[in-house]
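Only one chain is included here, represented as structure tokens and corresponding to the form predicted alone.
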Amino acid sequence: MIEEILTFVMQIVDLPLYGDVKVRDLVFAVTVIIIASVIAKFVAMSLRRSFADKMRKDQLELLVKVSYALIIILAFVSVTPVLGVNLTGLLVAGGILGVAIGFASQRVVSNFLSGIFLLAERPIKIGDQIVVDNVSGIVEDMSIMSTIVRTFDGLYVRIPNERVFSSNITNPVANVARRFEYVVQISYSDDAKKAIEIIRNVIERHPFALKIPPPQVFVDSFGESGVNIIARIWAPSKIWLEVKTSLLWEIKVELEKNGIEIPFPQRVIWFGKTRST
């Protein structure tokens, strides 16, 4: 009985539909399309989960639809030879059209792919202070094609994602802390050890000057007008500039209060004795 059923099924599978195409070919093609649909839905679901908090909703839906359509098209193209459909002429025409479109839109595709990579890697995010390709400012928006930066002068700058992805990105606030440095010059007649102690005390009193990593204050070199003292301080990245500007003024005031002179540029000129004739 089972053998008869199998024989009957095989006869049905081998029935010709048109030309050399048989029922089994149609079944195979339908199966491939169904599997491709399942894979496309899985990819769409994965994209929505991965980029839900990284992309705007409209951009994410566009990415999902494009990915879904590409998978289905690839599956359809792969089964057309089985169904006896000859796509040679269409592929030649499509190839010529694709080359023409490719030259015209290669920057668009490059920006699109770069945008996906940036959203996946996330070296920057909205609100970050960045320096990219000689443009410094705050990231206002990130789309699939470009990144919008508001410079510190208030200018609107649109940077294509291809340039962002291929350039060195400096993100000053990516790390929790950031270091800055002063060169404080005191007169040769003043006590450098006392000056270092005063600078250390000012740094320790500042509420946002970090204790770890500890600040460094030391004599670095002898200048034309005085002794150069280096002060290296760590501060929270978000308020780095505020700490740097306020602390410098406090150091100046405290040094002057304790009689430590910050000298003006000066030179000592020696005149040799002139011989009388």
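Residue numbers count along the first chain shown, from 1. Here the structure is a predicted model, which is why all the values come from computation and not from measurement. What we label the rigid core is the largest C-alpha set whose atoms superpose within 1.5 Å from one form to the other. First, how it differs from the form predicted together with the partner chain.
- Once both forms are fitted on their rigid core, the CA atom of residue 38 lies 2 Å or more apart between these two forms.
- The Cα position of residue 210 differs by less than 2 Å between these two forms after fitting on the rigid core.
- Once the rigid core is used as the reference frame, the Cα position of residue 247 differs between these two forms by less than 2 Å.
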Given for the second form:
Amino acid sequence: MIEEILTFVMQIVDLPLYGDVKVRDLVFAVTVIIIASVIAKFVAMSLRRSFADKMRKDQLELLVKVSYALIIILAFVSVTPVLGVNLTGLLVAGGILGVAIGFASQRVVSNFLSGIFLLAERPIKIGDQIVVDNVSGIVEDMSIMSTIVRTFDGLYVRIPNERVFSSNITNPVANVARRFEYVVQISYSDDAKKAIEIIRNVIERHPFALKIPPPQVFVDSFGESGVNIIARIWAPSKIWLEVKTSLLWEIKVELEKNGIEIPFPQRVIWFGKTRST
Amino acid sequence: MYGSYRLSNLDISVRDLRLWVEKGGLYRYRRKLGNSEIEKIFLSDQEVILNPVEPVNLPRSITNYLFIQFSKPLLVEPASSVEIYLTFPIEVGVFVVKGDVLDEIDVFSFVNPKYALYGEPRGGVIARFWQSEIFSNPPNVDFLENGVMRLKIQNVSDSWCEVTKVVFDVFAMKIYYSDEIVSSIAEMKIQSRRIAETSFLDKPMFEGMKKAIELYTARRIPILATKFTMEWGI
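Starting from the form predicted alone shown above, please give the structure in the form predicted together with the partner chain.
After this comes the whole thing, all chains and molecules, with the earlier chain placed first.
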């Protein structure tokens, strides 16, 4: 019985498919590709485990993707002779096919090329906060066709690379430091010099309000309800929002503690006549 | 304060620092310093080591660079070498040890941290900022707050150079400590009026000093570069 099954299987695998290629060659090729993809997945997993805390996430993802693609390409190239495919011919055919596909699917090719340019130019990387094409959020992934952004309210947005590449990209964390500004209004009756000193001291106490470049605190203008003091502060880009939100309240508390009033809008009204009694 | 302890015997009170362990089935490591407070739980009695670490971890780690600004500019003559002493801020690391495996459980400091930008926003680096006097001999400093750094400045250029600051990559910082002093030895090689290369040497300033456990060793972070090139001015 077993012998019969074996003979039957051998007959099937020896069946010719085309040219000199038999079923057994196809089975061999498919097996190699499957094994290669298992190995590639194992390599990707090992790389992620080994380098998760030693490399930047975007660099690690690039390394994983390149390693994965190399293993699959290697496996594919190694099985093509078994399948009777001439790679030289394939390349020529691929070239012609590429032109045809290029015309037929301009958008896809455009996204693909934009993806390559984005990976080469690297205006953004995984983990960056960006504003692109009216979408602001954190870059979660960058593939060859699209960029995945998680908006600040947690939405998943897939932006085709063509749009990323051709849009204005604002990357607030591309530089290591950035400046922010407050306008603090104090009442006309308060001492602006004292207020400036208090604000300077609060800024000095904050560890991440950078010492260099030095902060600027100065009287900027006379407003309707009070004197406008501007404070310009540099902070590390990674945590600038945290610094900005924490410092403003500290300034308010410290000014009030020192008797300096942050005025409400007010208007002095003069009556032309007083009613005689 | 620096040294090795058993969790069961850990009870340190220095200035406004209180570091102790509450026992009762579990071991609760607790630390209070100013407004900062931490509590961690251990299942069994362990060995812990307290020693000075690279001063770039507080209030949280955002950089690995240390920027020491001199209180006054130092003029270094062409083709010469000079040795000066500086101070640097101290952060204290608490490590738990089991055989050869160690891990950090806490970092605190008696010094308020401050950060600065070295260079331009594009291409520069954020660094822990510290201002230091220049000394010709090891200064007498509070060893809980300040370490002493011996800096060998070598001017290999053919011009007088005015040095106002030194910036290090602390990945390769080596700190030694004793009951009286915390020290580190570093070099600065001036290439031109604007460019210098800095690095640390792995040796104690005085005989008998103990080598501190480095945070980057504990975190198993591979050290890629041991030198830093100051290309944004010296």
